[in-house]
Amino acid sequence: MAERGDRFRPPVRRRVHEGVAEQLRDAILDGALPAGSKLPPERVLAERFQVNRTSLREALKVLEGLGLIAVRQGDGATVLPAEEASLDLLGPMIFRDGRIDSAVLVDVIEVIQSLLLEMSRLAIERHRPEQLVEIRRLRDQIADSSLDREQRFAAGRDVIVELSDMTRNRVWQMLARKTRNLLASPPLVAARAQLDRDPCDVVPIIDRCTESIEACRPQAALDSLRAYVEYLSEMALSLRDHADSERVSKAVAS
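May I see the structure of the chain on its own, in the form predicted on its own?
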């Protein structure tokens, strides 16, 4: 662990334990602390991070809550497989330390695509007229150039939640909110800021969808929502391509 400990530095965040937890989290996700390995003793970690034992223990509780480690009295902290961890980790799994993990991003896209398409089908079947009014309100926010880009992306994320509410299915509603939180997480906001994408691209898609629902053309509405999901996936893949091209550029420059 001596070499791996070199990556740790005194945290600079206002809440010290969060800075410690973040660095340990990233070390686990990067494989520097593999599943099944033991974290160094509390005393050693506290010295490396230059924090007191109380802050260190609070950081370990954060990691335990995320499902990244198991702490047993007298046996220390053991790193758990990432597959056992909380979905709240998806944001930093995709984007951390200014880097995008392309493999994780593609995995997430596969799952979200399938989920959103099935949810959209139910939303079209079960919608109420007033919910289309809300979709159009969100559409107007997306199109409002007086708002900053991330605010308009936020309205696009809220469309996903509104679609889940249209299904009247609590599990879809929970999953949609998890998806919205993932897309709004600081790591993905930071990753999205690297791209020159306009949220307005989805406005015509939303218009076609609402018009088709009102005209009782469910298949046309579903085709429009499929285009919306594909746009979200395409934007996510653009993040991957941007990251890959940056890595190539840096490799050539060095």
The other form holds:
There are 2 protein chains.
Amino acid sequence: MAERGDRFRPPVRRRVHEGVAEQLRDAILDGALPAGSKLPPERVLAERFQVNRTSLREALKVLEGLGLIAVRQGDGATVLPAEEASLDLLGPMIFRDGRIDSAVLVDVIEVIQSLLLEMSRLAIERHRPEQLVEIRRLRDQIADSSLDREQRFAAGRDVIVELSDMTRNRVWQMLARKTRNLLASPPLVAARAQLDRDPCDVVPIIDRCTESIEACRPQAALDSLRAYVEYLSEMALSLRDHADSERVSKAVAS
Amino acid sequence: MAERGDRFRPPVRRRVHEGVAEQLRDAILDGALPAGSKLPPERVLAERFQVNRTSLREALKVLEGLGLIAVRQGDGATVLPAEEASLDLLGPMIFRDGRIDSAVLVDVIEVIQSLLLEMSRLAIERHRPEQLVEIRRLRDQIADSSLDREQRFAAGRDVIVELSDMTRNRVWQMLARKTRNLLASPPLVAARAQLDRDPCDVVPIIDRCTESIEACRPQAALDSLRAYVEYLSEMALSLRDHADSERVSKAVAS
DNA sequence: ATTGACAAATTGGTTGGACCAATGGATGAT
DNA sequence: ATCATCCATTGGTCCAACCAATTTGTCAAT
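Now that you have shown the form predicted on its own, what about the form predicted together with the DNA?
Up next: the whole complex, starting with the chain shown before.
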């Protein structure tokens, strides 16, 4: 048999904090450390792992950087929901020191657009009835004028997450949550607030979609969702234009 | 104007290593620290940031966890290509202590399938002629029987990356590189090696695709790529079956 | 009983220093 | 020119101490 290329692996020097971080990470992903639970104090963990507190802290920093845990002084380290974990580098790429990088934003929107469409296809195919009820609940929440405006927008974003759950695919679920968190990030929310959109805009779209699904017309349902995605994109692009005009006015002023 | 929900932000305590990590991260994403360049020694950086070496190291650990830098003892910290950065948690989710979690793998493949198709649509639409040449070069490499078997498989994976470059969308480029790195990860490569596939299987598909693009038949090109994606999926799924049968035989043995 | 102020215990944050270990380049013998 | 050796550089780990924020418990005032 031919020699496999990966037969000889680079002599990975196993660093202490790597071993610790890996064990903790797996414990979290396994569910042994459920979301919301607290890690033991650093000093205790260090003792238990038989490593110095410094090394243990380096491990915690890695996990914190990945968004798996949140650490607060005086309190401890709390396990975060794994699906919510880290936006990776998309966040830093889009939000260069607080301002929106409109060029990257366009790229992101383009990808999200594709993602949502493909995801929706699966969602429509695999959904369970009770999940349709959940979508309707969110729809009512969006339309409920007694609620806080931001809450209603948040419900709109949650539609994406609910759709991902309908796919019963963990990776889609992760991506959808990352997307929702991205859309919910302060710079984007603040920018959208200035556009003065109405959360209700999407309600008729959602209605058409749910009706189509119940009528077993997947193609029609997908077309409605396409409208929803395009609505999102349109909003994002007007954000871009807004950011660009701001940049221009600043450039002129200087 | 209505009160915005994010008016009051949680009093974020600014930790030293956060400030350092952020500055370094932005410097990397900005290109001020280009890929391949070396960071100054920890002791020098600590001096320059006016922080203790321990705190500086915590910052480096975060960046390393995100896959932005690689640190080697005796050598220093090297900036990695930003597009190659971190597989996030997909890797750890699929490769539970070295073995392949076939359930998650199926989810991942499903998503990748959708991603590649949507990405290819853009790639076909926006490609430049010289990029088609590059695809052909990779095709020749796959077919070149004088090369190392693994090199030829690697060329096949690089096709995905080249496609992403054709989209001229940075986010697709990131996703494609993450995908390639995922496919190139040791557990998957080792498993695939046992299937004894031939790298050349995809050559006719690529040929049909490039010919269709040159003939300005985007739909035909997309259909060929669909075949490529399905080839990848099929291979992945046989990996799953292989892993499952292994698990069964182990269960029986125990 | 509720509230508020205060103190103490808990817990993470930071620092300085010391020493170990790997790398890479300089040095020198062949 | 080649190779082995040595050594300066650089990251890895540990230790001990102290700072700072949070939480909790206590007690007095209302």
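Residue numbers count along the first chain shown, from 1. Think of the rigid core as the biggest set of C-alphas that the two forms share within 1.5 Å after superposition. These numbers were taken from a predicted model, which means no experiment stands behind them.
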Review point. Rigid core fitted, then: does residue 75 show a CA shift of 2 angstroms or greater between the two forms?
Key: yes
Practice item. Tell me, please, whether between the two forms the C-alpha of residue 55 is shifted by 2 Å or more, with the rigid core used for superposition. Key: yes
Check your understanding: Rigid core fitted, then: does residue 195 show a CA shift of 2 angstroms or greater between the two forms?
Key -> no
Point to revise | between the two forms, C-alpha offset at residue 36 (rigid core aligned, Å) | key: 38.4
